[in-house]
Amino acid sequence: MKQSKLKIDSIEKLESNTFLISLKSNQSNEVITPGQFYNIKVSDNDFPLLRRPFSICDFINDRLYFMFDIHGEGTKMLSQKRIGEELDLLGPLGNGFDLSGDFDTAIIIAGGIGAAPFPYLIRKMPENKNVVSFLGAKSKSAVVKYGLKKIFISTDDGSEGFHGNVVHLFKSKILDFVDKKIKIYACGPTPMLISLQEFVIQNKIDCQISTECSMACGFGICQGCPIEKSSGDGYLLVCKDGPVFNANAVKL
């Protein structure tokens, strides 16, 4: 982890409501691990107050990418960011996902925003595994494709692909890998998460989850973002533990 002030280079707007930021980067994607974040400072002065966290979305040559929404003032004081302007960075944080085991299909299942950290995460798989992806989102509008790959798709308006939620869509595949050793990676809203939890522990399907909370140092001393775990004898850190973690480990 190291402070860091970098230069905006891009700044896309894929949808209506989301955004894609690159910046150049002297670290190497070598000490940066997919699902990793850093926390980020929106602007100059004290307000926002606080850093606010983002998924490392990929990390191209010495380019630092990261996807977001709007969904307050440091967000979209983010989006209105021009190129050249600098950010102040701290980084990357957090435990990331775990590549390894004995699986030969990497299933995604992202909501919304939660796609955020998997094109960094497709690029750094190990090139034998076949990846393939379930995305879902409200409606086509907010369908943002980017950097996935063998993409099914779910809108909850019905308006593109599958009609209802993305772990739905899954199930509803689920028959398509019956003959498939699969390691699922998931990230997206806790309800998401917690339907996605129930069935694999029930299933018994090895699955990581990339988790959401509010916090504010992004390092563990604050101790304010704690996630139960399953076995009920204490507290983990989202923002040092995770934020990934095995889904059988935390109680949503």
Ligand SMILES: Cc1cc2nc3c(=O)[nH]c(=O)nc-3n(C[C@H](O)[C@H](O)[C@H](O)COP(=O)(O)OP(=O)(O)OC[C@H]3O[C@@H](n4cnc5c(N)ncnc54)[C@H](O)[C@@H]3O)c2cc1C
Second form
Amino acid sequence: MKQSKLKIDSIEKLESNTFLISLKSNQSNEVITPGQFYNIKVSDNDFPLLRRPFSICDFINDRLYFMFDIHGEGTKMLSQKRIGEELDLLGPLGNGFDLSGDFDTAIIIAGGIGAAPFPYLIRKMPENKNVVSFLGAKSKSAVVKYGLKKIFISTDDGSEGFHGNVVHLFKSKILDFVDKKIKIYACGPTPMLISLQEFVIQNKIDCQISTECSMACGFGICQGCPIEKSSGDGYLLVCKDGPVFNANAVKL
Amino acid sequence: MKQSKLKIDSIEKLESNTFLISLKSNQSNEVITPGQFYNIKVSDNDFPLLRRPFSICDFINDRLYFMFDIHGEGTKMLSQKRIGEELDLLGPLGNGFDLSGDFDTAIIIAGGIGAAPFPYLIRKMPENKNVVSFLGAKSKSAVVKYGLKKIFISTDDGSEGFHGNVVHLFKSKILDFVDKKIKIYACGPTPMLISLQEFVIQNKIDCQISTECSMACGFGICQGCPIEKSSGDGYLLVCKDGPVFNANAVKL
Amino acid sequence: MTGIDLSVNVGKLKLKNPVLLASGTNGYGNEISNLTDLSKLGGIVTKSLSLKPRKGNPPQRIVETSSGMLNAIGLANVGVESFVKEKIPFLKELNTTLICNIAASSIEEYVECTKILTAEELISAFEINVSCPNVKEGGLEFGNDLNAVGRITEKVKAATNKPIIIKLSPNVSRISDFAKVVKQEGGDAVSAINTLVGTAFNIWTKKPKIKNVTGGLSGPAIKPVALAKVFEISRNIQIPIIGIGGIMNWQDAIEFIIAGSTAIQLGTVNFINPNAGVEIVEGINAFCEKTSVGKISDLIASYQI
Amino acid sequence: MTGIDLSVNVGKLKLKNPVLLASGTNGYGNEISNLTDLSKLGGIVTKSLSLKPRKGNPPQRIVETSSGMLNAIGLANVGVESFVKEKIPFLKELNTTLICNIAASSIEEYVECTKILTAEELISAFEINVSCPNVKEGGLEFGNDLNAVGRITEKVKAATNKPIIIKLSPNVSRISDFAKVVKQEGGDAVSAINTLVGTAFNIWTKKPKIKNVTGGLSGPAIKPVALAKVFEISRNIQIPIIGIGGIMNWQDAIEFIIAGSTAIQLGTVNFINPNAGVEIVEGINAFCEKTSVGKISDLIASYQI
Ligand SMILES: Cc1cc2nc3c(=O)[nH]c(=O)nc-3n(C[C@H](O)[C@H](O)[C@H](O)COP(=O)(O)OP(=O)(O)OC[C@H]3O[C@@H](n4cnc5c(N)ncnc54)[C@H](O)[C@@H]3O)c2cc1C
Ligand SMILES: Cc1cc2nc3c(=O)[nH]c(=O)nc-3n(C[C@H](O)[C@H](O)[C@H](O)COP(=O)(O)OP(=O)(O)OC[C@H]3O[C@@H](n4cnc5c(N)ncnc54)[C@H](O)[C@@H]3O)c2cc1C
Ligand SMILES: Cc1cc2nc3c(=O)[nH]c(=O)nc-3n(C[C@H](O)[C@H](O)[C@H](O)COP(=O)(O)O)c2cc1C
Ligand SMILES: Cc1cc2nc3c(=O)[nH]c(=O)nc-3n(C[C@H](O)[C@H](O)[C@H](O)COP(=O)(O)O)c2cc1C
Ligand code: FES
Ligand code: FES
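The form predicted in complex with the ligand is what I need now, so please give it after the form predicted alone.
Next comes the full complex, and the chain you just saw is listed first.
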């Protein structure tokens, strides 16, 4: 974890509302776990005041990639940056996905921009593991397959792939995996994570979820990002103890 | 006076810290007096909150020109705009220079970026009038001759032209104009205007000055820009009654 | 516009929609009427008027801050007499509801101004500024003194049959106590908030950036504080509230209405976007359509706690 | 660094420079020490500690506003006992001055916390938070009650020989009255300001954006208000002031010192630039060099009115 100013190397529109930005990192030996994130200052003045958190999307040689949707003012400003401009980054932050474990097939379940952390996860996945991706989006124009592998698609409006949400799609395919040892890696909107959480707990499936929450600092000093522990009283911090948790560790 | 969004047509660095920006106006028949100004929103969010006032520098066909120095955050942002971006302008505002009067020679006295309103003034000056420009700057690299005519230069550090301030330079040349009927048009930092004001009042020279002051609205509704009347009690408003005043009308 | 009912009742005062322009930020309607159509608004509130003209504070009167501005205009105004002679005729042509804001340095002056202006048919209501932080003789003291606010309300109320709105100071611990007194003394509504006391210094000269030393902070910076004050009054006292403070767009306006405002006023935004009032009326209307709100008054204090 | 004397005395408390990190914005120094060198600062103030651990408020605890943020953390903290056991050992290694901030819901709790912590040599002073607006049982009420602030000062003072700094609430009419009481009861200094009460609503759900409904506003938005409060105390009461509120850079820090602060604290900026403290110390030093100020303490309350 450190603060650094990195130059924008490329910025590209992947879909109507989704962008991919790459930055030239000054050290290629940085240790980054998939699922970790950076907290990025998108302006050099008081607007917007706070940094914006983005999952590390990929890390190749000395290039850091972030994939993002335009959501509000901050991401709009980010989308308008020019090559060569510098961004102030803090990271890598938080705890990422655990790639170890007793499984042969990694199942990715991503809702919308929740796909962002997975290109890097796939790159880092041990070669002997199988990877299958389930990708849900509102509609065809929001489907971003960047960096994913063996993709099953669902759209809310049925304009591409399965008509429905991505958890339903996954459940409908669950029989395909009866003879596999699976581990699920999921990221997406909270309602999606809630329905997935219920399913994996019932079925005792190994599952890690990446959660989201408003953040001020991103590294544990403001206490602004609590998430309830599933057992016992009290909170964990999304930025420090997460954003990735075992599905059974937190109340969503 | 109206509010409009205009596209940036060109943006050019004239000198180390001075920029020229042109905007495509939607009506070429706009009536604008030299010395009037526009109040410009340099961002489309709350930073900076207020508009920034800039003198109309030139107006050719349907192109509006503004010349500006980078001063603080707002002008820095303006200098980083791209061709094709839109700016939100309010104007033309205030009272400009009076080009009529019984004179044969118009003398321009400009300190630093105070030169901004004069290219347009020169363009609008009746053809039978002579124009001479006195231009003062901190040093050679800040001398911006854009759009001026018959220029005498002074620099504070002597790196170009007369070594000293522009009012001294003008006084040193006053004898050249003994057989002329002159009218002075001046714009620049307040200390410059104060010393000029003293001189022209003593010598009964016809002189108009363009004054500066922090503004919120720029069109008379906030009462934020008072300037003391030279006679009687009370204030005038720089934005509405000025920014151009007869040199004997206000206390600087 | 479709059939959505945007009208609101601020006590006895009926407005065709909840959007007003705040005192001190539209002059007497004159200059701004070149840039927007005031007849589309709920109304305008005049610059604070005092019995005699005031020339106001020496410059520098304003300074920009992060998402805000400080002002110490010093209640520069033409005085009640010139207002009636010189401003009312033009205001008549605007075809908008007129609320007269009064500032004074004594209870007697408040009463006298109110009496004189009551004769003017064009004036629909009075907003009593007990809270201007920039006038030394009285302003701040009145606004922070429960007794004084009570007495002003009572006396001014007795001097006119027009609705009385008391504009409250935010520079107090419990603003709802002040709203309570206003209600008790028969005030028709409260406006909240006026500016917060603030200052700024030039670090090179060590002088205050504002000649008056302190000024009033306005703009989006203060919006969360203003909303909390409106909400505090709304939860504690049954009195119509006019919400003010940092409103920049229709979303902010709706937020104030949800938090308890019957109407809202636009201040600083007028300097940046003089047409904001009209845009906000349109935005409120579109929001109501989208969310199937038939009457804007149904939204007032509709917070879900 | 050259020969400029950056040290200041906050009453009996000596600091090697005037830059402190504010309570609640640096945890217990742990995480932020990976990103900056705390030993270069004047010191750090811990997150408010209470006698028993507090889990804090449910989410959502924070929301961004124009040039500011609202928080309602609810004083989540490990409690005095764990603090001593688990946090002090690490804090010892930081080589920085440690000020312990205490929050409580009764005078007895303040006293008990102070007594327990007084035994810790590492702690150089106590900052008593009488002004946290997010704790329902006591916080706000204490901070707005002159009597309560006086009694807390007196009792806490009697419980320790370490310097006592009272952190004042800005949500009052005259903050200098509170500084006066602190001085009368033997307090060594005041900190000003804590956050302003604010709120925000989601216009689609009509729910408050913060679960606790209201939160505390911090960041550059509040800087002009904080400066005015510091200045008010400085002009009226002879007591060392620690200035807090919206400081983002060395210019802001100098502005607070000129306005009357002996030291300053950085809050929200730590979230955005965790190294701000070190940069501000350097900036202050460079400013002193440039303006030929030999000792920073000569700048305190150097305003030219
Ligand atoms: C750990 C983590 C990783 C993330 N990774 C990505 C990613 O890879 N790609 C991507 O597009 N988005 C990601 N997000 C969401 C992203 O941070 C928000 O979309 C972004 O902050 C919105 O900023 P804005 O100014 O555009 O929106 P605004 O709505 O204007 O933001 C206003 C405030 O709300 C906060 N906020 C708004 N939406 C969210 C949200 N969904 N999550 C957290 N805070 C929010 C902002 O930080 C800001 O403080 C991630 C969020 C977290 C917590
Ligand atoms: C009528 C008029 C015409 C002007 N014409 C020009 C011009 O043609 N070219 C040009 O370069 N500049 C001109 N100026 C000055 C220009 O408006 C300021 O340089 C600019 O506002 C600075 O903004 P900033 O954000 O870069 O600086 P900052 O210092 O960050 O601005 C902070 C605040 O101070 C105000 N401010 C700062 N300096 C000045 C100043 N000198 N005059 C007025 N307000 C100031 C800003 O408006 C803002 O509110 C003019 C000013 C006026 C009043
Ligand atoms: C330049 C200026 C002048 C003001 N003058 C007055 C005034 O004369 N009387 C008054 O009651 N309020 C006055 N106000 C306060 C506004 O009416 C309003 O309460 C305040 O600015 C908060 O709203 P805003 O954040 O939308 O600006 C003034 C505000 C500004 C910015
Ligand atoms: C997230 C957050 C948590 C805070 N927690 C505390 C606290 O526990 N005790 C306290 O006295 N002040 C607390 N504060 C207030 C700060 O110490 C400081 O007084 C305030 O934020 C104003 O300074 P700033 O504008 O620089 O942030 C907190 C502030 C923030 C933003
Ligand atoms: S975002 Fe600050 S502690 Fe998590
Ligand atoms: S700038 Fe508002 S009246 Fe002149």
